[in-house]
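Only one chain comes next, encoded as structure tokens, the form predicted on its own.
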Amino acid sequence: MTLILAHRGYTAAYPENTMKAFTEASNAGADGLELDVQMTKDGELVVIHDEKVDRTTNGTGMVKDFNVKDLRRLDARFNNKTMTKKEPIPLLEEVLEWMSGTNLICNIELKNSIVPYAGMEEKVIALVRDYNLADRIIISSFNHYSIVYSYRVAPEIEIAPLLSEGLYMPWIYAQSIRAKGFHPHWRAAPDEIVKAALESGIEVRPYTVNKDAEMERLFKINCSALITDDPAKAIRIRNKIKTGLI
């Protein structure tokens, strides 16, 4: 069965990378989450996609220049008028603590391609181990040096390179860095690539799959997982395919 991972949580309806988006993804029936990690000035791991807080919060500036206390005062609802309650930027620890009471899997993307956060890998790994979640976590990044380093530090935690463009025989590349899978942009995941990877025992989890036709295509070829903003829609389509309605 193709798993459904909620991209930054249930972002089609809730503010991205917030506890609300994660809990609602779980309520919708997602199999797992995808989230992004940056680091504060005082070395805390926080869940936010951009290096700057400007797009997703009511603040301005770089994540790396905030102390965690000041960062947590910001409101991550941005322009979501449907929510009356303030949503802070979550700590990674907060998400993992909540996750440990669920059966969800989680793709943690290390956002260290632009800002080279020193010690990020070790801190993420320590938290994953603290909550005994090693078998439910995949560490990914566009910084492949970082995920290779993560594997060397913690071979028990799965890694997956993110690929924005097509790569020749990406399953061979994944095997060469000891990754059990790779996460391509959906345009870089045509049927023949997905099938060849699966036949080689390498999992494929394309991002960010929001169009009905792309979801249907990936479900029909039994892709390992898809990462989507709308887990509820993905579940509806998966169920229709399962029952032969599509």
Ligand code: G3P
Given for the second form:
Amino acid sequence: MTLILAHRGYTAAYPENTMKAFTEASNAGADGLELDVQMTKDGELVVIHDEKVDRTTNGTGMVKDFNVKDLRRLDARFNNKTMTKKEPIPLLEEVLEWMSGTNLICNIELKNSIVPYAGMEEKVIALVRDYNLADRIIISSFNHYSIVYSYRVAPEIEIAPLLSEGLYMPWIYAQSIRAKGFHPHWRAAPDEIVKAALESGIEVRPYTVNKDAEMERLFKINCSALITDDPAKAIRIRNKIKTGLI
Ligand code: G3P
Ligand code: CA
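I have the form predicted on its own already, so could you send the form predicted in complex with the ligand?
To see the whole picture, the full complex is given below, headed by that same chain.
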């Protein structure tokens, strides 16, 4: 069965990378989450997509220049007008603690391609180990040096390279870095690439799959997982296929 991973949480309806987006993804029936990790000036891992807080909060400036205490005062509701309660930027620890009481899997994306956060891999690994989540976490990044390093430090935690463009035989590349899967942009995941990877025992989890036709295509070829902003829609389509309605 193709798993459904909620991209930055249930982003189609709630502010991205907030506890609300994660808990609502779980309530909607997602199999797992995808989230982005950056690091504060005082070395705390925080869940936010951009290097700057400007787009998703009421603050301005680089995450790396904030102490966690000040960063947590910001409101990450972004442009969501329906939520009355302030949503802080979550700590990675907060998400993992909550997740440990669920059956969800979680794809932690290390956002360290632009700011080379020293020690980020070790800190993520320490938290994953603290919460005994090694078998439910996949560490991914566009920074492939970082995921290879993560694997060296913690071979028990799965890694997956993010691929924004098509690659020649990406399953061979994944095997060469000891990744059990790869996460391509959906345009870089045509049927023949997904099928060849699966036949080689390599998982494929395309992002960010929001169009009905793309979801249907990936479900029908039994792709390992898809990463979507709209887990509720994905579940509806997966159920329709399962019951033969489409
Ligand atoms: O992990 C898949 C996807 O989230 C990568 O791109 O920019 O949404 O973090 P981005
Ligand atoms: Ca991401």
